[in-house]
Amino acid sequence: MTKENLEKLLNDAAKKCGISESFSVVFSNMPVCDFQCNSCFSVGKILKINPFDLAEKIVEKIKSNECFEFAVARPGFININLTEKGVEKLAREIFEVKYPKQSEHIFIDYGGPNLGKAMHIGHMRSFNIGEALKRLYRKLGYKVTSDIFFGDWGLPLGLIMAMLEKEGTLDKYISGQLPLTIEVMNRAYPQANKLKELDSSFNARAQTLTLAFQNKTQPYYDFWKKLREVSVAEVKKVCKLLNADFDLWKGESDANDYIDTVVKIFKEKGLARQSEGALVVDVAEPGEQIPIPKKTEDEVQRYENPMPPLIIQKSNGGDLYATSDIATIYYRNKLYNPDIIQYLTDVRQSQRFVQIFRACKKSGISPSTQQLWHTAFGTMNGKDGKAFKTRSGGNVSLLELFEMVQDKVEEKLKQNNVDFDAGLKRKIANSAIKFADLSNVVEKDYIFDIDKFTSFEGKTGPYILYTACRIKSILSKTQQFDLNFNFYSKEQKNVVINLARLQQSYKSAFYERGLSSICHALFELTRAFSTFYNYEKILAEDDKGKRDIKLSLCKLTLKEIISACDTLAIEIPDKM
């Protein structure tokens, strides 16, 4: 693409000047040029050469080029503009772009809801970010395997069993006399979760029933399968609303059979030690466990920059989430052998994944050549900066959030006298949620403002959809036309530059493991197209050649908006 071509031209020119330092190019935000090279400042400092003199030396070595025009500006910028030929070539490259197949296999783990509980807004970012990253990786040519990885092997399902038993209905649900539904589970779990804090005997019974299905004791193990089946079906409904899908629908229960194996590996390699009856693995690195001098002999030893050991087995012999995560990495390598394993969770789990990854590397469970990535995301908050709540102050389920956004979308569609059906309302609501979420830097918290994010103007998902539908409408009113990328006006050129920015944003998003750069570039593209649309007549253009050029720009822009939206898992309706 153009940015890489420019950097090659500049670096080849630098070598002719006997300079080995590299020169980079950025898209310009200045009206005087399309691209800029600012490297003469840093390179000039290293070589003790005046930046302006260095820029002139570099540009002198570049032969005349039909696609680019180079100019030196004080105090040491290299300004670059596309010629008409360069714009045409760039547009054609974008229209025909095909990403090469990559050799790496990425295994991405996102979603991760606990079964037995209604999915809440805390799950939303994992689904949105993970789904978009999965699609981005595939777009760029990587082999990708995705797994939702349920929390399906712990106490929540034991609590539901204990609650139904206390009500005297468990046997009827087990036998099938009563139909098991998600409503039954959504009622039983909150009641059981409160009761376990008040009644120790009830909590003990829930623990016993959990152990029963974990040991595959009948009839509890078969009933656990029923609970899992009903929960998974409900999760799939939510995934459909969010345009999320998975290659694998596995969970902690699938890792359970490998736990003894990984614990044995740590023991055999001398990496596990006893600590107050528990089995732990030291994962601290130099500088993380610096002892703080004790003031008295009896004082508990404390450390600077503490990195606690990873507990892989409780003192009572029970396993922990960390053990299950390590067993999961073990069996994923055994079955799929990925080059990269990526996890998405909120930032509160960051240290835990540092511990898990280090333990896997020390033990060889993750080979030295394998990359382990943890993408930690911030929280979505209400306008008060606190966790998003319902009007009554309760926690918001994902389904409730989606309904709230759909209600606001319906209100705005009615205000604008737009005919709509349930499908259009859902697509606009989904675009509002996803674009708002993905526009933000992954690790940062952000404020979810329903009024702002459902607006049909500004940097929002509905505005992106509106622009795409506008272009669809233009193209639907035309007969066949000849593709012609000989763009000639300033507004047309600006659209092409922003198309190139969008292409570049995919690479940025890959290395950032976030989608904000794509969202920003997509919004800037739609703004550039709107400026072109407002300045130039398209369907009313009398000159066939110019009309073909303008329609070609419409077709190219729509193609790239659709591609970017698909990467973000946003559906575009036919009209708005």
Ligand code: ARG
The other form holds:
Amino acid sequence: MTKENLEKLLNDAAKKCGISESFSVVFSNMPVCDFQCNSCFSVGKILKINPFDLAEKIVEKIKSNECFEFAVARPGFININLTEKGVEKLAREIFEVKYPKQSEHIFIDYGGPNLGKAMHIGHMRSFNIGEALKRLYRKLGYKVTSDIFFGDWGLPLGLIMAMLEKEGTLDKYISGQLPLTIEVMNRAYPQANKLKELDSSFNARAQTLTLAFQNKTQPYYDFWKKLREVSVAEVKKVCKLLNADFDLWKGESDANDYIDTVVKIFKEKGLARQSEGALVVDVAEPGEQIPIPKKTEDEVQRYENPMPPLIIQKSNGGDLYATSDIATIYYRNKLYNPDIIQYLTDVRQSQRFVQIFRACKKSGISPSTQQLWHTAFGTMNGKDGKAFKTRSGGNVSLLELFEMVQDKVEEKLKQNNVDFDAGLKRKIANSAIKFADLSNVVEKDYIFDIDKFTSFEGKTGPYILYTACRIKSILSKTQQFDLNFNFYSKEQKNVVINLARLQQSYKSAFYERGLSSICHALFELTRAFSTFYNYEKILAEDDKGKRDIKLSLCKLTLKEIISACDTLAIEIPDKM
Ligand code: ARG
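Here we have the form predicted on its own; I need the corresponding form predicted together with arginine.
The next block holds the full complex; its first chain is the one shown before.
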């Protein structure tokens, strides 16, 4: 990659001057150059040399190069420009890029819908970010295994059973006399959830039924399987809408067989103690103080008590969400042996993952060489900055949100007189949601502004699709052409530089464990392409050589937009 080549050139030159400090290169944000090196300031400080003199010394030592032109600028920058040859080489590199195979195996746990309840918009971020990270890791050569990790072993399914029992239909659903559908579950769960607050004996019955299927008591265990099957089918529909797919469709229930084993490990290692009837593991570190987030910049930093102990068994002997996560790490290590396990949930689960990770390290359930990552994302809010609601003020399910976005897209397509079918509408809605969601820094909250996100102009998913379709249309109107990367204009060069920036952004995204840098680079690329498109005639170019060059740029750009969209799990329509 060009950035790395340049860094090598500079560092070799520095060595010739007897300097061992390292010099780094960044894409320039200034119009005077394509790349720049700002290291002379920091290195100059260490060596007590004036940065400008240092820059001159280094540049003198670099042999003239057919790809790059170096210049020194006050007060100590090294400015680097690509020559035409350099642009051609860079374009070829981009066209032929292959990422080397990595030895690490990353296991990624995202999505996490709870069966029985309607999926809410919090789950959407997990699906979007997780799916894109999974694809990014694969692109960069990692082995990846993904698991949706259903919440499928708790009270919601017990509540549904209790509700049907109360109505007198449970037997008929169990025997199959009445067909079990998602509608039945979607109706029963909210009713049951309300009733459990008002009627303690109903609540107790739901708890009993939950324990019954957890203990594999019939006919409840088989009926639980049925409930699971019906809701998984529903979840798969949402996955289709969001272009999410998983290698494993496991859940909390799959941890069940390993719970006793992990509890035993904690007991045997002397890590568990009784506390008010529950079994807990201490996970605080000596002298640890947890900073309390400041409300204002200049507030004095205050600290909380140390990390609370992790409860691994309740006083009534029942299992816990945390214990099932630990048991899951145990069997994931046994079956898949990943080097890294990454979790995606909203920030409210941050503390519990710190507790779980520490408990796994202390007990050796996670070997010391394994990395455990929790990526905590912020909330998607409505325009008022509060949790996103429907027009009538209710909580928004994921499917409702998708509908709302599709309605808006339909409105815009009609305004623009575009012929469309359901497929096109879905793809545009999908791009609007994904691009908006992934553009934001993962841990920050953001405002879901449907009107803005579905706009066909500006930094939006639909605009990216529109650019891709425009290029597709140009290429479809032409016969074969010879690939030629001898770009000669400022606009063409700018597209190539932005292609390089996009490729560089995959690395940043990997280190940041977030996709915002890719979204940004992708948008900048489409902008650079539009400028080229507006300045230069392409299909109407008479000179065959020039026409080939311009069409080659179209082809290269489209290839990279497709690749980036594929990483973000955004589908591109044929036309729009
Ligand atoms: N079902 C959980 C929820 O809705 C998310 C699961 C996250 N993954 C995990 N391994 N705990 O909050």
